[in-house]
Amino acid sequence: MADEALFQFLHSEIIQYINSAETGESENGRCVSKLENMGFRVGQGLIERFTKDTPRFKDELDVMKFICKDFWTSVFKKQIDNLRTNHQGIYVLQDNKFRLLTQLSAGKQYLEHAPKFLAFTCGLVRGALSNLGVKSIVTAEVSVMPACKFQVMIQKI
């Protein structure tokens, strides 16, 4: 429980620090980009640690199942609520109560701040997939707080 609170606090402080360094409309995109890049590096490191004793994955679907079950549980203390795919390289990971959004109010006025709170996690997933040999683009969307959907588009090499 304490490590969860520390992670949420650290995440909030990182967002506040980067947001205060970058002000203005054009800098908002730079803020999100910096957060995503930080998450990418952390995801690369975490997946190395989590998969050191794991046998190789057979295909993309096995990789995504590992991300949704084991990786997500290690980072956020719960599994992804729903994983969907079109079997053509697009996966949608749905978390109905995303922990990093629970500290924001559920009002619609806070939806504009959601990208900053999701950028690190998008990078985290992209970095983990990158280290597993899967090149991807990860985006997130929020329609109702604190639920969110992460869309993972696999890029063929």
Second form
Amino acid sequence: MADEALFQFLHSEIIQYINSAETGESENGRCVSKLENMGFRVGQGLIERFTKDTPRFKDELDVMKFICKDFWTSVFKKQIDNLRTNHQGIYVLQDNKFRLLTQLSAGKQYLEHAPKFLAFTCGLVRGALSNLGVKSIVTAEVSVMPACKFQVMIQKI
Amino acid sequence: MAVCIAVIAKENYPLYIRSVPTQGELKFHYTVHTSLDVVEEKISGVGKALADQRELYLGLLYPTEDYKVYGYVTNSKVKFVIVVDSSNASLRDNEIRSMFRKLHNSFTDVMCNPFYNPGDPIQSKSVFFCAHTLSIFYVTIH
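Instead of the form predicted on its own shown above, give the structure for the form predicted in complex with its partner chain, please.
Every chain and every other molecule in the complex is listed next, the one we just looked at coming first.
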């Protein structure tokens, strides 16, 4: 599938570009938040398209399930492997073979570069949720390379 | 056909509102504003069957003497309101549905436009185009 490769190339090129544009002390933090904001806007647009023909969501969990199944399949060609929640507004989405990390070597060598490759996706999820009326904070963590966990903290109004 | 079309944001402020008889525009603003209460009531779904409220199209919100007001709410809680002349009795439910469908398609295009800022009033030609075709329809019928 050609579009998959295009997305991956574009994504790594964006990271490369933003990384080279930022110089100085706080470069890494700035770079991550820029990518995150980019993802946010993309997520807002995408979810508008994906939910065009779906029935109205019942609750928060229904929204999360949609993100894990339909949204993830459309963007990353696979579903989230594991969704866990404490039923108090924290959701953990686990992907055992995250597509944007598969191009990086699986060892510990590039572990420090992983946050840059996850920032866009964090924003993507946050944007999607915010457009569906769920305000949240999304963080990501990686312990072993192609696997990663996204933690979604819902902000109660 | 349709005499007024409105797109209302999640936070209930108008993103886009156009009506065909431009002299009575304020009246339509009031009509659309009033309809928001009915929309709110319908999507909160008090004492309604679940299957009923899961559809995006809400159907007839309320009829007035001269007009009928129809509503539609997207998953992102953006509301569409279409006001139709009630003298036009031949208008079927699925025609209204397809009008909303078109409007929703145009709205998604606007949302996916990278130069559009979510939450800003819509000035894009896309929705205008859609509203335009609907109002042209109105002119040819009468």
